[in-house]
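There is one chain below, alone, in structure tokens, taken in the form predicted on its own.
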Amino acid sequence: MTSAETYEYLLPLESLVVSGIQIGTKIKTKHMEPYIYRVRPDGLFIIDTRKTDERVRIAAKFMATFPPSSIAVVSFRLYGQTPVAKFCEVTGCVPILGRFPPGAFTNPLCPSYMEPQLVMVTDPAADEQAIGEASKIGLPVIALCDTDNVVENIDLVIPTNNKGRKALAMVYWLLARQVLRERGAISTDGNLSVPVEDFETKLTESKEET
């Protein structure tokens, strides 16, 4: 998915492609144009996997500078909830799954109130409330962004398929591994003890998303 054939990916390109991490939607926003590699004959926009890989590295390096418990990772999207839960289990970050509690970042009287220093969301459209509150109090936001996303109030875009089960599992697994590498918790070429399959939402355990 890149013209630079010598580029060394965090994971073999074939593994990324099999997960569908590069498969976008049939909608392209102006914000996501720089991350698109091509458009398929069926109209689906294809994300440049090199740019995904590069942004995972940047995001991991940035996240590693924060205390794990100060990072909130959000997913309203069903297929993102298992990956986020597993990511947080591995990295020590704080998951916010399902409906985002209004006031969780801005209202000290909210039962779910917390004071994160960094917020990551799975889908800017689905996690709009979290982004809005983070922006209101000046928190940096990292987001997984598909070709149809608007990236207003997003500080760091990770271009990726943010709708597919396997793609979400792959990007969160890859990011978790890289965060631990950046922290020095595992070696620079070390692997997670948890396989990528454990990050994937199982269809037998949840209703299929529409």
Contents of the next structure:
Amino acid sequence: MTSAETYEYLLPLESLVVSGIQIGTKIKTKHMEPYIYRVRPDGLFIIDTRKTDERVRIAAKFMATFPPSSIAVVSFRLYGQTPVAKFCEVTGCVPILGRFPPGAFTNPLCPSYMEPQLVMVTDPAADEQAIGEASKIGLPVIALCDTDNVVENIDLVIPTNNKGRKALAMVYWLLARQVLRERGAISTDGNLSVPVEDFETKLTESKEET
Amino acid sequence: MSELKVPTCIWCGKTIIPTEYFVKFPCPNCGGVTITRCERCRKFGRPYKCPKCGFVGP
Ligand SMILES: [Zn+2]
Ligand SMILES: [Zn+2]
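Here we have the form predicted on its own; I need the corresponding form predicted together with its partner chain.
Every chain and every other molecule in the complex is listed next, the one we just looked at coming first.
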């Protein structure tokens, strides 16, 4: 990696910051401490955007080594659902949106049973059922983790605001683009045909945040 | 190949018991080494370090 001044982000830093991916919460867990850049006077912990950027690159590299249809991407919370659906549309991964069907990874008799090789979750707190099942059958887990998340049964953390509508759209958009780059489906500086706005859960279609 | 040895946890060095909830995956960064994490290290979010590229997770 290069020095702080010359580090090249996946998007200009200003665009990343506008989406709010660096905005954490007022709670900091010991697991998330290494990813925190500073604390604002109002007590909000701010995530180091460079670490988010680096982890998006690593997660994409990792995901690109798995067949797309063997990766399950989970979001219980509403604001993660459009980003995950779009991410899966672009990359061919399998979305699991809303309430996680118990047994989906562990019980072959479950109607939504699948056998993924890799699991990605949007929020370790809300997607606890998916993580629990993945841990029982030894599946590696990638997770978007905010400053207040406990890193339990997670194998790769992407530190980011995992609650904001725009932040979730941004991080899944970056990840989708990077996965395609790593697979060689687009060039290493290629872009998605879908704009980041299309990854946002629109407020008009939102019922209520869960 | 090292793959044939009894698997041990990359962080605490403990021998993996086949009945525990361990995990095994290629290093996310370089893919060159298999990372094995025991149930406890994984549960408590303890780190792992790739012996090949130095990547530290989770
Ligand atoms: Zn261990
Ligand atoms: Zn490595």
